[in-house]
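There is one chain below, alone, in C-alpha cells, taken in the form predicted on its own.
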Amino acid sequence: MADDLRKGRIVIVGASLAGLRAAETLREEGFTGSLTVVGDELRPPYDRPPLSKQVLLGQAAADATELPMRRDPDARWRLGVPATGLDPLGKRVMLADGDALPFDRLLIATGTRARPWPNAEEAALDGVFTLRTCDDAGLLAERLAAGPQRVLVIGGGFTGSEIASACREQGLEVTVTERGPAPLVGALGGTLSKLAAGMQRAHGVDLRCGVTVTALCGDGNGRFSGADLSDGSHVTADVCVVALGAVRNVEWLKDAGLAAGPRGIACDGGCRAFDMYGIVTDDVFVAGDVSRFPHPLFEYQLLSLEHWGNAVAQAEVAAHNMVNPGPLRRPHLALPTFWSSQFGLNIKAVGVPTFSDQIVLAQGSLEARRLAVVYGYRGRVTAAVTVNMAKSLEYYQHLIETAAPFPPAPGAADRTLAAELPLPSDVPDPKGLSHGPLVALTGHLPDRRLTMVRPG
C-alpha cells in the first residue's frame, strides 16, 4: 500500500509557497511517480512578505523574492496557465489552454488574491494599486520612487498598515481609511489597535477611522486624483493603494463538487478536501490560505489563515499524507503564527487573537511600546501578542499548547511580572471592518443550495 501511494501521478495546482514546499516534500517522503506543478503567474515561486515591505522602500528589487528551493522536486511546472476546472470522477484538472492533467491524487494549493476596488471603472484609473503579486509590488514601488504628493491606502489591516509605514519612511504623506474603529483592530482587538492606531499618527499617518472611500476620482484625463469619503469629506492624493483584504482563489472548482466557497476548501486535521455534503475525499488534498481546517486547541472550529508559516506547515502535512496510508497520516496540528513590522514596531503573534474574550497585559506596557498581550477564551490561554519582544513568544506557546488556565499565573518570560487584571479582548464583527480579519473561524456556508441525491 505504502509503495503504491510513492507512485502514480499527482497534481499541485498553485505554484507559490505551499506548492514549493509540499512538492519539495512529496520527493524527500519518497515520491517517485510524476509531478506536475500548476500557477497562473509566469514567475517561479517566490516569497510574498517583502514585498510590502523591503520591495517597496527600494530595498530589493521585486524580481528578487525568488524563493529558494530545499532540493529540485523533480516537477514539470506548467506557469502562466490557469487552472479552469476540476473533473472529481474523471479525476482530470482543466487548464485554461485547453489541455486537461490526469492525477491520481491532487494538491490544491491556489491561495488568494488581493480583493479588487468594487468598481472597475475606478479601479482602471492611473495610480490605483493593489498589492499581492510581484508585478503590483514592482510598479507601486516604481510609482511610490517617483514621489506622489500624497497616497491614499484604503484599508487598517496589515498590509495596509505596512504600506502606509513603507511610505511615510520615505518621507510621503500618507492617509489610511479603516472603516473600523482602529487599524489592525480585526487581528488584534481594540487593546492593541489603540496603540497600531497612536503609532500611525506619531510617524504622521493621516487616519482617518470609522469611515469608508464612497468613490476613486479621477482628473478627466484617466488620472486618479483624489477620492470621497462617507463623512462628506474629500482627500486628494496621485495614488490610491486598495488594501481590502484577499478573495480566495476557489472559482474554478464552482462545479468540482467539494465544500468550496467564499472563505476557502474546508478539510479535515489531514488536509483532505470536503465535498459539499461534508464527505472527506480520498485523493484531494488542500493546503495553504486557500483551505479552511480544524483545530482542536480551538473548539474544531475552521480556521481560514493567511500566514507563511501555516502555508509551510500545511503543505508538508499534506505532502507527506498523500503518500503515506492511513496509520502513519499526520494531523496539521501547527499553531497560527503571523509577524509584522511597521512604524518601529516589531509585532509578533501566536494562536489565534480573535478567539478570545479577555485579555492581559502580562508584560511591558502600551507606553513604553514593548509588551507581551495573552488573550484567554472561557478561562483558557488561546493567543499571545507580543511588540518589541519576540524573545517571550515562545513561553506564550507553550501555554496555548498546553491549554494552560486564563490568566496566566504570575512570572511570564521574564519571570518577574504579574499580569494586570483581565480586560475585554475586544474583537470587533469583520463585517465592520474595510480589510477583513486575518484569521476566521467559521462553520462551512455553502454558496448554494444542497441537491439531495436519492437513490432510484
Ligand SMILES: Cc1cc2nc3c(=O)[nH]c(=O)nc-3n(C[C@H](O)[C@H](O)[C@H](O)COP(=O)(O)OP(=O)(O)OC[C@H]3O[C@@H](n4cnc5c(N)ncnc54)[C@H](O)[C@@H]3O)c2cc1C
Contents of the next structure:
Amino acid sequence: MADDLRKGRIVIVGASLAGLRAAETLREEGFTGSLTVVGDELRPPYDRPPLSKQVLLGQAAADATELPMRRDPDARWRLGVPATGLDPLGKRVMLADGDALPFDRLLIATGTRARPWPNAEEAALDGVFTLRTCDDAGLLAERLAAGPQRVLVIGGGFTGSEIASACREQGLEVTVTERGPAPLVGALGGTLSKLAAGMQRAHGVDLRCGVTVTALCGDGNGRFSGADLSDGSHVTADVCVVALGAVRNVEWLKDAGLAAGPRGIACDGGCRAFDMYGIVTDDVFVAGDVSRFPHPLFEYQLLSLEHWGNAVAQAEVAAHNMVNPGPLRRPHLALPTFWSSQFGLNIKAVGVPTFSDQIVLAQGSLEARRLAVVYGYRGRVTAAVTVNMAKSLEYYQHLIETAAPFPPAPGAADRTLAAELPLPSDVPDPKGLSHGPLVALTGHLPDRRLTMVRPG
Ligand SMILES: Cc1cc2nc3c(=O)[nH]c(=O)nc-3n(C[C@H](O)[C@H](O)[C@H](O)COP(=O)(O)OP(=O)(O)OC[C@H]3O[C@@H](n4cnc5c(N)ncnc54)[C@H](O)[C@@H]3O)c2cc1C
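Just the form predicted on its own so far, so send over the form predicted together with the named molecule.
Full assembly next; the chain just shown is listed first.
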C-alpha cells in the first residue's frame, strides 16, 4: 500500500512557496512517480515577503527573490498556464491551453491574489498599484525610486503598513487611509494598533483612520492624481497603492464540488480537501494561503492564514500524507507564526491573536517600544505578539501549546516585569467580515438532501 502511494501521478497546482516545498517533500518521502507542477506565473517560485520590504527599499531587485530549492524536485513544470478546472471523478486538471492533466493525487496550492480596487476604470489609472507579485513589486519600486510627490496607501494592514514604512525610509511623503480605528487593528487588536498608529505618525505618515476612499481621480490624461475620502477631504498624490487584503484563488474550482469559497478551500487536519457536502476527499489535498484547516488549539475552527511559515509546514504535511497510508499520516498542528518589520519595529507573533477576548501586557511597555503582549481566550493563552523582543516568543509558544492559564504568571518570561491587569483584546468581531452563507440545502427526503452553491 505504502509502496503504491509512492508511485503514480501527482499534480500540484500553484508553483509558489507551498507548491515548491510540497514537491521537494514528495521526493524526500520517496515518491518516484511523475510529478507535474502547474503555475500561472511565468517565473519559477519566488519569495513574497521581501517584495514589501527589501525590494521597495531598493536593497534587492524584484527578480532576485527566487526561492532556493532544497533539492531538485524532478518535476515537469508547466509555468505560465493557469489551471481552469478540476474534474474530480475523471481525476483531471484542465489547463487554459486546452491540455488536461490526469492525476492519482492532486495538491491545490493556488494561494491568493491582491484584492483589486473595485472600480476597474479607476484601477487602470497610471500610478495605481497593488502588491502581490514580483512584477508588481518591480514596477512599484521603480515608481518610488523616481521620487513621487506623495504616495497614497489604501489600507493599514501589514502590507499597507510595510509599504508606508518603506516610503518614509526613502523620505517620501505618504498618506495611509484605514477604515478601522488604527492600523493593524484587524490582526492584532486595539492595544498594539495604538502603538502602530503612534509609530506611523512619529515617522511622519499622514495617517487617516475611520475613513474610506470613495474615488480615485485622474488628471485627464489617464494618470492618477489623488483620491476623495469619505470624510469629504481630498488627498493629492501621484502614486496609489491599493492594499485591501487578499482574494483566495478558488474560482477555477467552481464546478469541482469542493468546499471552496472566499475564505479558501476547507480541508481536514491532514490537508485532505472537503467536498461541498463536508465529506473528506482522499485524493485532493490543499496547502498554503488557499486552505482553511481546523486546529485543535483553536476549537477546531477553520483557520484561513496568510503566513509564510504555515505555507511551508502545511505543504510538508500534505506531501507526507499524499504518499503515506492512513495510520502513518500526520496532522498539521504547527502553531501559526508570522513576522513583520516596519517603522523600526520587529513584530513577531505566535498563535492566533484574533482568537482572543483579553490581552495582557506581559513584558516591556508601549513607551519603550519593546514589549510582549499575551492574548487569552476564556482563561487560556492563545497567542503572543512581541515587538523588538523576539527572544521571548518561544516561551509564549510553550504556553499556547500547553493551553496554559491566562493571564500568565507575572514576569514569567524574564522574571523582571509584572503582568498588568488584562484588558479586552479589542479584535473586531470576525462576523463583521463574514461573506455570508455560500450554500443552501435542497430536498426533504434524506437521500434528496443536497447542498447547492448559492448564486454569488
Ligand atoms: C508583499 C507580501 C509580503 C509578505 N510578507 C510576509 C511576512 O512578512 N511574513 C509572513 O509570514 N508572510 C508574509 N507574506 C505572506 C506569504 O508570502 C504567503 O503566506 C505565501 O506566499 C503563501 O504561499 P502559497 O504558496 O500558499 O501561495 P502564493 O504565494 O499566493 O502562491 C500561489 C501561486 O499559485 C498561482 N495560481 C493561482 N491560481 C492559479 C491557477 N488557477 N493555476 C495555476 N496557478 C495558479 C499564483 O499565481 C501563485 O503563483 C507576504 C506576502 C506578500 C504578498
